[in-house]
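Next up is one chain by itself, shown in structure tokens, the form predicted on its own.
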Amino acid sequence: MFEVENKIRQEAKRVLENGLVELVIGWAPGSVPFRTTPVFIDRPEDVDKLVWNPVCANNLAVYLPKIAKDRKVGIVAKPCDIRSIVALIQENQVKRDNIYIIGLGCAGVVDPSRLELAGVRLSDVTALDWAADGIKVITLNGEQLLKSTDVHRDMCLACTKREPALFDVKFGEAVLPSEVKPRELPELPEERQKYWSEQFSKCIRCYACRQICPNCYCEVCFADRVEPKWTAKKAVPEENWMFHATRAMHLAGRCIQCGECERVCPVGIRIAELMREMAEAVKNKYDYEAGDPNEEAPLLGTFRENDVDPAQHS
């Protein structure tokens, strides 16, 4: 982990000092050690405070629309997080020439509330790292090895797409999940219809999901719109529904299932495992894959003769 970071902060530092961007987002250490927060370094000198462990859970993407709008940015990046900015330029949100990407091969980044799950005192954690075999926990008793299957974050157990896609630098190597986790949802549509009833009746309307979302950058969102009004802010179960499934079919060809709608959820909805059951469905009909960057354009703006059409098709 050391290693990688003293390359981030090198080439943070050298890209800094020689003009070829003004600012640099990544990580850097959080109020406890098993969290991080963003960070934006715009002095050569700043770039000690960048980190890369664990717990560098943030989809920093959803930043670079409007701080890469008018001039270079440079970002440190996931490969989930670089897919997100695939996406982003294949829809002209964010282009090519104004990102310098630092790439990062991954290993899966730490759900802190499996640390707990797993025995892990939260309080006397000090430090977190990858290891051969799953996860290093330093506390203040010592040191203790968790399984990646234990403590990763559900998104990252399914994932299989852990080296950088598009990049200028890269650093660090992939590291594949053992096994990749199933989805786990009911087959029959009357068990699945009830399942999602039931996690969409625990919303607040908070919107968080939208907030962290990468690719949700609409300026006015439909579920603020007075006209037409597509459905009120209020949380009640029917307009729940209206909001989930309507933000699903937006995101449809466009999220790259990098769990943070789930993540910052306050009441714990399973919303990326209905992201990542809309991704299968249009792998499925239109083999294609969201922040793919072989893809020349998004799914919504591509037409092919032999497309699905969902009207007529089961």
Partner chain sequence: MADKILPKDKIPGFIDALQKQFVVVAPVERTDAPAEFKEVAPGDNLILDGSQMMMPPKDYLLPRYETLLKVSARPGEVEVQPVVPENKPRVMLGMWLPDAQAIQVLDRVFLDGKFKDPYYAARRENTTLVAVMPAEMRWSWFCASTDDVEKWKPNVDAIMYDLGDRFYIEVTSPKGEAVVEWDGLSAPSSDDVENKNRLWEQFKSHNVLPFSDGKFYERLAWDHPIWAEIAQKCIGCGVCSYMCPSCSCFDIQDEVCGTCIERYRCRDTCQFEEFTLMGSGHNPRPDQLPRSRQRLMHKFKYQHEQYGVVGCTGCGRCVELCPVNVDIRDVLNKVCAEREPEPTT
Second form
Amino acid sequence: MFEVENKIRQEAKRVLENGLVELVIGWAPGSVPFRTTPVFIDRPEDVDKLVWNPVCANNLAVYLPKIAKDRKVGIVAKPCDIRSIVALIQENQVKRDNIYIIGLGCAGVVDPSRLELAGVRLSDVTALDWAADGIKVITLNGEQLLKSTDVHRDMCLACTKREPALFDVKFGEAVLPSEVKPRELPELPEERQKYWSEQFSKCIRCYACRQICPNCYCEVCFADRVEPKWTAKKAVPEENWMFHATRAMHLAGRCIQCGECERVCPVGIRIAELMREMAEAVKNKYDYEAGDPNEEAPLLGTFRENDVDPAQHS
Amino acid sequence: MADKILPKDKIPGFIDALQKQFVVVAPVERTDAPAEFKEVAPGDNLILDGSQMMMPPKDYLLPRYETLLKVSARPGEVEVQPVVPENKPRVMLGMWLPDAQAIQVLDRVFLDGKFKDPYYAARRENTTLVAVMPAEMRWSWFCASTDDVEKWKPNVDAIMYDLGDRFYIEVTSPKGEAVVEWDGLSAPSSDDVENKNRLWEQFKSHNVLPFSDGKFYERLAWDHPIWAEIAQKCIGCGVCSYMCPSCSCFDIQDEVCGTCIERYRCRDTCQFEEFTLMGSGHNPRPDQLPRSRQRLMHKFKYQHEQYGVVGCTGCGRCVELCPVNVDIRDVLNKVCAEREPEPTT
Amino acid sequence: MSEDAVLVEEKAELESSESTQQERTWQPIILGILCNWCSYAGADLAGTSRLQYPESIRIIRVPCSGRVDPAFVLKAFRKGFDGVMVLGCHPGDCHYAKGNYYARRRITLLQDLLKALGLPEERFHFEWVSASEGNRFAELVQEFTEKIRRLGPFKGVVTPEKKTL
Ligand code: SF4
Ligand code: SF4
Ligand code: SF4
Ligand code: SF4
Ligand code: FES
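Form predicted on its own already given; the form predicted in complex with the partner chain follows:
Below, the chain from earlier opens the complete complex, with every other chain and molecule after it.
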């Protein structure tokens, strides 16, 4: 970890010093040892703020459309964050030339609330690191080794694309999960409806999921539109359904599976579960994966003559 | 005022007894989500010990969504019908002490002054507040940095201290007496009193941070560079304010359904772009910087000036839940470390 | 009028006539989103040819199936329509050459979304129709109405116990 961290700092310093970029976006230590926070560095002497550890959760690509509009920006990015960058480039939200990607091989990030469930007292934690077969938590009372499957985020437990797909420089090794976590969505339609009714009824419409999503960059979101009013602002199950269903549609073929929406939801709605389901449909029907640099155009911005036919032909 | 002991195995009996006199509102457990304040119904699993993050109690007093009035129109007649909730005796149990103090802030907004909010008043005026003091202090709490917490005690009607197998119920106002009337409660032993006092001391000394000299509101400056620093990373979501027990901002919207109109109130926040967007298209808070500044200045400065209470009670929800780790404790520490107090006007 | 307003009004009309409807046998209310150049013309043809088709369908005319935002369909279900039909020109026949090819992908994913959300997929029907197929249009509406009638009233996008009063 420290080795990679040092390389990130050196590289950030180099590109800032030689004027390749005006700014580097990365993670800095958070206000507590089990969190990190986005940091925007524009002076070479500040690069020591940059860190790389298992709580570097934020997908920093969310800042790019605004911040890299008319200047060159360096970004420290995990493979999922890089898929966002690719998607943003494909959708013309950022220019490849404006972005300098410091890509990282990934071993999965940790969900701090799961540390608590695994019996760690959060106030005792002083640092976290990856270990050969899990996560090492350093606390005031010593070290603890936790199983990856117990403390990683769900999205990480399902992620097999842990090598950067696009980068200018790359550090660190990817570690693949020993098994891929299956989705937990019930099979029967009635049970699915019940599942989502329960999930969506919790939503308080804080829009953190949308705000943190690198692909939700719309200047005015449909949910904020007054005319036409697609969904009322009141947080009732039906309106929440409308918000989530429409958002899922907008992200079909665009969601790059970073899991940020699910991470930030204050009421634990399993949004990424829906996103994964949709991504799988996209993969099966169009052999398309959002955020893959080999894809030429956004899924819904193009077509093939022999696409699947949705007509029901009664 | 007679304090009482409630053994934890007697909680169901205690709730039953309260329900004979009151509508009992308490945090009800939910899957994968913080417990939520609801009117207790049979079969609900209550979380009364304050050991977990719960939704703020304002969700009950100032619901996320509430119908204010209904208009029905038929040819030749228009009928307007306010939908005011019933004013019933209620007891709210299980809220953290900072959450109970936050209700003071809501009271100032909705009950004081020229306009009393009838909807809020109907739920609030006849409500007895029973706070909980959990056995362990949460890492994110910084209550004692925001205020002299001794002053908070009379603002609740009783406090339940978690002493392991029992709760120590401290009655802090005459209204609170009604809560301890049940004969299943016993008198505390001197050990119980000692343990309760220890918990209180623990609370009073927990996370007393550098900024907490009782003057921080004088030091928050409009032009401090910190605002730009937070605004750069803040994504402008509603987490901090919607989960905050004292944030009170709302929106009022009308919805047409066939021949009727529903006017409802729902949450809104200064963190959203639309919050200050005018019909003309002008937005006096055009980007995140003034929005980030507004949240902190309002809580720590304006509300203190306006009402004499600090708008933040240190419950730590925004600290724990902010997606980008904007930690207001750090923000205040930074602001206060650098500035000499401005002369008060 | 915006799409939204249309939906609201359609549904309002339907609600106000609800009591009278319950007295008769239950009639499903179906939203048809029809392309101007094919199915809408087909509907016209069906009308001028005096073909019978059920009154259950409320029609919104769009310039092309490529104009159909999946949110139209989602909103229709949210407002409680019992079934939604989207009809467009046969592949290769779109008046704007490619609109229906784009629509095809969107509609496919919309079907997947409905499935993922556990909504009864049978309540959504997508079909290619041409302007000369007045007969076929009438049959489609007839069949879809029958199907929805068998399924019964749509209970809403969320399960009844989660419904707002
Ligand atoms: S939900 Fe849709 S409209 Fe809203 S920001 Fe995301 S992509 Fe844009
Ligand atoms: S929808 Fe969720 S998982 Fe997909 S890109 Fe957006 S934040 Fe990431
Ligand atoms: S983050 Fe969670 S609560 Fe907030 S709008 Fe999204 S789903 Fe709803
Ligand atoms: S929760 Fe954090 S990111 Fe969201 S508005 Fe508040 S400070 Fe900004
Ligand atoms: S014109 Fe009919 S589908 Fe495009």
